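Next comes just one chain, in structure tokens: the form predicted alone.
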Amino acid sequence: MLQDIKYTSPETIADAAALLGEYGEDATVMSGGQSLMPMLRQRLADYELLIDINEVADRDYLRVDDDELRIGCLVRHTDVANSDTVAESCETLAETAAEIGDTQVRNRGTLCGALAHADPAGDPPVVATALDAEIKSQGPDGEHTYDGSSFFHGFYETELGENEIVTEASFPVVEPPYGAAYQKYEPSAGAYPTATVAAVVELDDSVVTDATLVTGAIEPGPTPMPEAEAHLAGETPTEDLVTTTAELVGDGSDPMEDSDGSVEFKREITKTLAKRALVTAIDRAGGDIE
């Protein structure tokens, strides 16, 4: 049973931010509510005021401006998954959105809401970290912009300031010589993933000039793998190089043991996911694996 809670639906982000400023920790923002509502039902969270931003106009846009894919805070996962614009400009993001949760979650949940929620097992934070998405917010003192690569701090913690609301996420257009891919293992359809890996590579004449590898779900938040990235950079992709890089990702991870698996299991599945993500990212960048 839900606790008693006041409800309001302001028509502007500024009004919503003002309410956050007024109520502080006693208020929360809802866009899709797919993570928030279960927490309220289970009484894992306690708020006096629920601020529903779904009545705010013109926040459901999804477009490409200046090589940036811009997604408003009321864009649903299913909109991202089914958008030709996303498929053409950032294929990995469309694929990721298509595999989030179940149909209900995708139909109601929002990309920006998932970024703000920062669930350790969430899919969008890992992709946003790997692609260094630009995350914009609005608070009582105006607008702010954060780098996706440093936005997430661990269990449900982000750079987001007090009383700020995520208003937009911008992803770079990914096309050759860049390539990106995201892989995950989930124990059953619709379940939270046990382990995830995102890979982004840049090629120059078949040589990897830059690489980003980020794990998710196995640690408190998206976790870059600098040793594996350095192992790949400056090299021509080969089967052996991709395999050893993936092994470095798994061996360099620090998984949490829980009901989904042991530390050893999660490291091994992470190696497999890292290799699959790298193979796909290199292919999308226009490269071949010798």
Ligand SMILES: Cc1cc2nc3c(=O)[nH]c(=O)nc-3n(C[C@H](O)[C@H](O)[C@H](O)COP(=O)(O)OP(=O)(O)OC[C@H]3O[C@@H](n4cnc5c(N)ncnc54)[C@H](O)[C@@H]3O)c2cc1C
Contents of the next structure:
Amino acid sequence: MLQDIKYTSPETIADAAALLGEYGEDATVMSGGQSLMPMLRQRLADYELLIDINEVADRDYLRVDDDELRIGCLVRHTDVANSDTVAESCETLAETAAEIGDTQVRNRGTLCGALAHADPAGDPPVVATALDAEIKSQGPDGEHTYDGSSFFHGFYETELGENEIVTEASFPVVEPPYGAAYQKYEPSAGAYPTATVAAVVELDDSVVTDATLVTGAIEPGPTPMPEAEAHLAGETPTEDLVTTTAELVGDGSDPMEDSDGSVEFKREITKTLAKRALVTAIDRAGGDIE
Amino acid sequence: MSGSDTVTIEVTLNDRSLEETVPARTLLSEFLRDHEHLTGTHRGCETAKCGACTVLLDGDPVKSCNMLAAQVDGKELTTVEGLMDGDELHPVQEAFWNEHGMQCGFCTPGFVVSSAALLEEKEDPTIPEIQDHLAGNICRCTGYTKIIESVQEAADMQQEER
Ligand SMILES: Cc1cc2nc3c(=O)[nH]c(=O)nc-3n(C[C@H](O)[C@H](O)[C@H](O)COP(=O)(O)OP(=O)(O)OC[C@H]3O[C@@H](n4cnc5c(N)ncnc54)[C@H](O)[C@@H]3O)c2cc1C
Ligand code: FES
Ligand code: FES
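Rather than the form predicted alone that you just supplied, could I have the structure of the form predicted in complex with the named molecule?
Below is the whole assembly, all chains and molecules, this chain first.
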């Protein structure tokens, strides 16, 4: 049984934000409820008021405008996974969504909720960091925009101001000369990942001009790997370069040891994931590995 | 508007329209079992992990322990009790029976409604598609093989009917 709680389902984001402003820490927003409900059930969180935003109209859009894939805050993981628009404009995001949790979780959980929640083992935050998604929010004082690459601070902390609601996330359209990929290792089907790596590369005449490598789940939040990125930049991809870059990703990481694995195990699996992600990202950017 | 302790929900539950006022904190699984006495929807982990409480919300499988009853206002719900057509078992139910897709039966309602939803989407799912679709349902008895065979058998039965 759940603790006593008041419930409301406002029809606009503005009403929801105003209520959040009024109640402050005593209220919370619910979108998919896939993280919030278990927290409430386990008494890890306690609120006086639950503001369910699922009745807000026109927030389930998914469209490409000006080379940006824009995703409204009520778009579910299933919608992202099954959308042709996402498959064509940001394949990596569609693949990521398809591998989140299980069918039932994907049918309810939202992409924007996952970004706001910033679970250390969550998948969308890693991809949003690597692709530098733009995250829009609305609070009682108006709208705000954040860069995905600096939005996450680890352990459920984000740039999001108090009483703000994430209203949209937009991702760049990824096509050659850009390529992206996301790889994860999960201990069992439907479980949160133990380790993940996102890779984004830009190629110019088969030289890597820019590279982004971000690990997830092993540290408290998405973690960029600047040394590995620098190792790759300016080079022509070879089997050896990919391997040494992937090793730098693993060796440069600082994993937390827990029931999912030791530090050594997580570093090793991260290397494997980094290599797979890089190979795919380079291929998708239109490059060859010599 | 500032929220209330009780909510009135209008829902179509297994093809029957009903309206009821419940405490706002009522979980959907609680509503189904304790208010509607539809005890086919099982409560296992109650923390969104096992899938025993799966029901169909507008046709899509969701975990009813992980939603509030308030959230089904204006929607259509199907529980395992709603799958039968009169006295006739749903093909998935019949196939679980024929193929021994269950042992203790605790997980079965969740598997059955999830599988029924899969076969609405895909007439002839592959084994990996069945496995992927049912990853949110846990069974501690069968080892899953018989469950997968049941779903395949149900797919065959449905295709023959068509
Ligand atoms: C069994 C299970 C397995 C899972 N496996 C994975 C997995 O492998 N990978 C993964 O990434 N996730 C996984 N999840 C989590 C899932 O992706 C959630 O959907 C997601 O973390 C939160 O999204 P939500 O829409 O459900 O948010 P909610 O549960 O509704 O909210 C979560 C938190 O974010 C806040 N919030 C929600 N929406 C907004 C918003 N628009 N603006 C501001 N704040 C908001 C809420 O106030 C709350 O604090 C799993 C969940 C379960 C139950
Ligand atoms: S009881 Fe709902 S998932 Fe286990
Ligand atoms: S038959 Fe016993 S848990 Fe599945």
